[in-house]
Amino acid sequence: MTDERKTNSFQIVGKNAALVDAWKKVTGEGLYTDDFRIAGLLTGKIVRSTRAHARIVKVDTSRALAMEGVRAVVTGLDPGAGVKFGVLPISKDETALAVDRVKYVGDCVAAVAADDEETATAAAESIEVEYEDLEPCLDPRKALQPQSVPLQTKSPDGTNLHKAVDQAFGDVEAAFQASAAVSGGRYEFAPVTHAFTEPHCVIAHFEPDGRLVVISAQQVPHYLHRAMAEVMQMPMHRIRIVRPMVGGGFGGKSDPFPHEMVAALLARRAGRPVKINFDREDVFLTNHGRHPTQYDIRIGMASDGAITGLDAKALIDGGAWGSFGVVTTYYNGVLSQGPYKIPNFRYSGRRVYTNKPPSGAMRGHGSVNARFAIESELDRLCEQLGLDPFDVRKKNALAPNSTTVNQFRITSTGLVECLDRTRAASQWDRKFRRMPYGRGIGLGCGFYISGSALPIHFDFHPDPKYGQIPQSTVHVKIDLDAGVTVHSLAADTGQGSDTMLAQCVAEPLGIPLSRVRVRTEDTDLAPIDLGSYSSRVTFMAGNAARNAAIAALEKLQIAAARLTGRPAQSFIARDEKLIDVTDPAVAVSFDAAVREAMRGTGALQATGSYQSPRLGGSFKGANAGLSPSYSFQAFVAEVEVDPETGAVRVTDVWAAHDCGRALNPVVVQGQIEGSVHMGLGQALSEDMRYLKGQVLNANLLDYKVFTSVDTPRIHSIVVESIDPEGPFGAKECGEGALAPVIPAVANAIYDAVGVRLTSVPMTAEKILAGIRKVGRGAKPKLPAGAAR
């Protein structure tokens, strides 16, 4: 069959296609957690922590029992509360309720159902607790100290260290000493939460025959189905977990959370479905957002331009839980190396326990932080040497078909297509360093995986020793009203990864969309998949849905050369029709040939998997960061900046995006741009701030993110470097394009005013008081080589 990814012949894919979901959306008939009713549905509630860090003496619940309406109440004792859990296999240390110890203000203590809201809130704030108060570590430089209380019981020598990764490759010091300029800097990073619309909701109950049904806004249905029976102490195949319509992610749904153990150790207790909805200031307790890190920079390069060597350091504050934190402490640094070749590299990082809202994975998780600081660096090198950023970044570009020095296989670039297109539509050479004061432009690039080759699991591993299981797998269904049914466990989190499989499954069988019926929700109904993070959908499941399609399509093949005589093989797929490619005249139509499929067999059922190729090397930490493929990025963002009072506006942003093929080009420039308007609000605006412990702007009035009205022009441009092994050509798009917005509109700052900011937000006041340093006026000059 002819390999169609080498191909413009689609008929689905490449087009402009609505969401499959758009119209349940648009008019309120699609359901969410909160939208589910079950009869005696009762609601709980949370008892949070008031301390950072304490023992717990004792906690009564005698007034909350005795109230009408109360149905059950759960504590740290309840068995099942105390089991240990956690997303990695390797650092699971949370619960579902503190047992001994509260780790930080806002830990899970007690909880409680009830027959309605007032009654739940009631009870709970009628619980009391006595502690016993311990000295809290807040303060990340201290955590790597020994502590009197350690926060978990597996860190070294008594102090509050989570991970540490130290690699290296090549000679950077001798790298250095051969540079033509060497530079390098602290960057700062605050705390940022993922802000999305729907705040976290579960319901479980237990079915008459006592199964258990989880039904919660999750980005991973398999991990929470994990741990679920772990905590529960129950099979698998004794709980169902059901995931709606998910109102945003963007990482803060991807763990197991311990107010989903909750929900279910009430409904175990009560007897009856339990429903916890969270409101904002529980989201922002529960966290799991982007970790506040300081990073520590130096990058060398030659007169020509070269980059030579790149030493980091990065300590990370996780806060309470290990979350993701193991990937986390390593992605800080094997992601800071792309787009570029990077001869010599080195990294140090730390993750560090404090007594503060656990940290986890936040779109384009361990890229986004060092991408500031490298892409920073870089134009003060540029700079220093008297070179164009654009210049360099062309010169420092991966190559396709490499190889990066930690062994990352790198198989379609379109960084340097992303370069171009960026520097002509956004007029950089007639705008850089040329623009009155006050105005300025910048660049920032990026890269990021299509899909984390080694599993959390090793269930999942590639190589056979661990299991083989298949990353991605999904089930074709087609019946005698041959209408196509997709069965997978990827999660559609709002970026269209449902419409992403029946596009993959329509364009081999050669049907409408309107034929193909996603059902992606029930660990029932789909085959395993390992859900919604790290970019993966698009590549892995992606190939699996277009696999399980191809193999649907054999057997149609098979009847129409049945019914024609001619041999299964001349077939091909197009327009509702079979059609014998040596004489189009002869077709069968798409219902004839499912009818006749299924003769003797009834439904017609095919299924496809991907699993990710061996990548990598032997050394320790080798698997971190590998993907089957990366996605490249180059933007420029234009800003305005008010030297009376430092405030930023910026302008435009054009973002070049190498996506590989783009399946369903509106869908990937609405991703574009949900990337830069995130990407806005860490570089200016957001910042989760604390107070002992507090989180003080737990709500989204004083947390700052960008709204509409802040929104820049966004001019998307979408780079197509189709990649060979990525479903018809296709590679990620849902995180990339977040790293490179912080890095460019700092760099536009520095053009504007002469700023060179370290740290995020990019406040006015910031700006202000590096106006006032660097003096009014103070424009950077032309490099030495620019055309006057």
Second form
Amino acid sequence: MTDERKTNSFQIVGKNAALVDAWKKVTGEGLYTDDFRIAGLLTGKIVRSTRAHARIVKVDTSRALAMEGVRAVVTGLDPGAGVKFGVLPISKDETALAVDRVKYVGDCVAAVAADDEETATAAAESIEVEYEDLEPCLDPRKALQPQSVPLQTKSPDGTNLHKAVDQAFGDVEAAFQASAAVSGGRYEFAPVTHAFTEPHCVIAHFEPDGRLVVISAQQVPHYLHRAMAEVMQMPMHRIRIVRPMVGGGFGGKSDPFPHEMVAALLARRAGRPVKINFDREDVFLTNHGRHPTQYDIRIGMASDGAITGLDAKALIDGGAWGSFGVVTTYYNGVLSQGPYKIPNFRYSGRRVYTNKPPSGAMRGHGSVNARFAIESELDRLCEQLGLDPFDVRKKNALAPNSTTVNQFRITSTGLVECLDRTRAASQWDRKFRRMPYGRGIGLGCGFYISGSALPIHFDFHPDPKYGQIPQSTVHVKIDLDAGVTVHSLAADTGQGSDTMLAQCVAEPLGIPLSRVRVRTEDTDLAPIDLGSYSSRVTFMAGNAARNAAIAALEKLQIAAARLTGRPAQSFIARDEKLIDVTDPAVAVSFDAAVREAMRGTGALQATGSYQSPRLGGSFKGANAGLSPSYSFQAFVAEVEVDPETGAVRVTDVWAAHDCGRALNPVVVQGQIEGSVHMGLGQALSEDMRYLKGQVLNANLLDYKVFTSVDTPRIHSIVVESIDPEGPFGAKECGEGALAPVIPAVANAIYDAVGVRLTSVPMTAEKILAGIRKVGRGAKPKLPAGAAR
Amino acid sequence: MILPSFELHRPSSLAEAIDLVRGFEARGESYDFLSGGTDLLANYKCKINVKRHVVSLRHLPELLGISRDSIGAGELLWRIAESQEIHESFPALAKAAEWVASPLIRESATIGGNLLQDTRCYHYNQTYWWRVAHESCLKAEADVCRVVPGEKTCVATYCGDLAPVLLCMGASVRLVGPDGSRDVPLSAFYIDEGIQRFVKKPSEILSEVRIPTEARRRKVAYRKLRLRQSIDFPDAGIAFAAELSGSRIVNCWIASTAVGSAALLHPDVAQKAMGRDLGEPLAGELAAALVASARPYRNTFFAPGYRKEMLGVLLRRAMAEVGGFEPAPSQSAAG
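Same protein, different state: after the form predicted alone, show the form predicted together with the partner chain.
Below is the whole assembly, all chains and molecules, this chain first.
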């Protein structure tokens, strides 16, 4: 097979394709978890803690058990309910139900299953829980002090510290001493959550032979599979996970969750299938959204604009559980190693437990908050040194095929092209510091992993001393109908990964998408893929799918050779034919080749897989942030600030994203637009508010996700750096495009009214207070070096 | 979330509805009226003040009809927003209707429901579980206010968009009950207390909004503060109306919403404008007086201090629109 990364003669890849499940979705025919109808299905309801921190003295379930139509009640004392689990094997601290202590308002205490929702709700409300209140820890700064009762019993020093990360490369202090300017500040981040469309939903069902089937709205069926086996104390082969259509995840469906375990516990006790379908309030209480963070940063710069060093310190509020928090703690530092050369680097991160709903992974996990701080400080430095923000970023851009000080391997990068194209498209040079007071333009750049090279479980670790099981495996089956079935456990959560798999299989086989069907919903059928998180699916599952298709193609080439007497290697697949490149008049139809290949063997099957190369250094924490490739972004936002109200309206965002080869450009555009929209929410409006540890705005009226009316014109600019290892040259496009929009807006607000905001959301109140401080009409001056 | 059980009644005439009410009153049974349902049913799902009977007013012909003199209480907000007659005679009213919530809600919500919209508060518009965890509030199950500790009256916020405009237009509402019908000027309709809210008796049905002919002589403008340009309730709203002789104010009215438990006229502030020129100096003066008199509570999205201050901006912009003296610098938040 020639290296088709360098060619542009694709038939499928790079062409806009409607998502393979689009028709099912738009006609309502597609099945989400809540759409499943199973005979005898019960409704499950969870009893949630009304206390932020308390010992459970007694749970009285007698009234619920006596109610007609109630089929099961479970508490933390049920077998399995107290088994510790968590997405990271190194940080398992969750249980299905609270055993002896509740840790936040909303924590799961007990659950009921009943014939209908009304009965289940009434039964849940009838359960009386007697608490003995403990002092809650709500402020992450206080979490670092010794606690009367630490959140985790294993706390070594009596504090609520979960994870500490300290890394240093080079000598930051010496670098700052030698810098022309050093700028820094404290950045603060309100808690934000994913706000996906479909609330979590799960159905647990024991088949007559005792096998457990769990249907769940999940991004990562495999991790649920593992955790479910531990909690239910059943071997994995006695459990089947089904992942139907999912209405968005954004990281919020990537943990194994207590409610999934609870459904299984209820189903076991009731002897009937149980569904738990969340209300929006449940979704907010389950959270696992972006960590509220306090981020202190200093950056040094030489007079020519070269970054000399970066020093960062993060205090990360984890809420009650660990979730992905160990990764978050690393990512807040290590992902600041791009997209610029940082010769001297120091990072100190602390993640703490507090009595609030757990924080977890959210789109752009670990990179978003740091980016706001870094890109804001870079603009400050540009201003101090009289340099142009674009010039400085271009000067510092990581070079292709280079290595960062923490030994990230950089292969492809399109950052310079991203910068050049947004600069031109946004008419930056005509606008920056030149627009009337109240109007502004700002730049922000980004950098993100294209799949974590380090797997969570050692089974998938590439080192020979561990499991070396590929992180993605794809099976391709071709039978007499000459259709191609693709099996994978990569979870399509609406982002279009099923379509991506179909494209990666169709292209090498020379067939249209209509011949391909993708089956990714069932652990019984699909080979393991680690699922939809860390922006890994296109890169890893895409490579596995392409490899599987190439393996299948080899069988068809041999068949074509048998039919024609020509050498197998001379056949290429195009236009549903195997064509002899040396004599295109010699061709075998795809159907005929399949038929011939099946002679004596039956249906064709082929396997493809992907395993990350071994990367990185050998220091502590060297694995965090390693990725086979990275995406790059440069965004410009234009805003109008109303100086009387402080309200900001983002009019335009020019969003250039380097995703390697865009396998499906319209989907890339969709991901960019979605990321911009989501980032704007964190920038300007979204904020989970708390009242004594209780979420105050656990609904979509009071938690302000931007509407379509508030969304600016988004000019997506797809930059294709063509990655040497990505499938057909592709890399990620689902997450990296979120972070840059926040600093771009902040820098634009500064350009508009001279107000530098260091906390998000950047509300009208804050902007108005800032305008009052700097004075109305205080438009920043054009830097001397920026005149063109 | 599911709706709690209640008995739904669907009378086909106003008289039939009143008969039902007579029966409930005689038997001492609780009841609510239901129109668009966008307010009531959302509260019901949260188990807020659920009644045994719900009387749907959806199909009462007496509650329909749009003219320059009268709007039936059952008219949908989108129909008012798109009515040519309203557009031509009372553009501010059409605009206020168009700015309510979202298209989906405007296709169900009615003008009567908007005027009678329940007051709102962070501590009240929550699920039953939330209120239990928070030990509830005065307006729901508890006997203390969570916004103002120790307060025995409710400070929940009235967030209707149409009331301030109709107040400035001098509108009245017709109330029909078992004891007959009466017209109450909107200026005497609302009570600035979050639980009582208005003078309508529980047994009375608001059947129509009556617009006096003098409303046609008034130039009216409405401005509201909200974070998002759709869905959100106003965090503050101001209507301003004036009868002008040239640029001189012969008479004027100022009404606010979403900064107290009622939509209210501010005659003391408006008084200062009589006989004066409608222009920026006056606008600034009135804005300062309005801001000084306002006392919003911490129970909506924006902080009370900000909402209070924005009242002045909203008033100046509404006056600017009516006077045509200064185009609003931006429509972004205070639109």
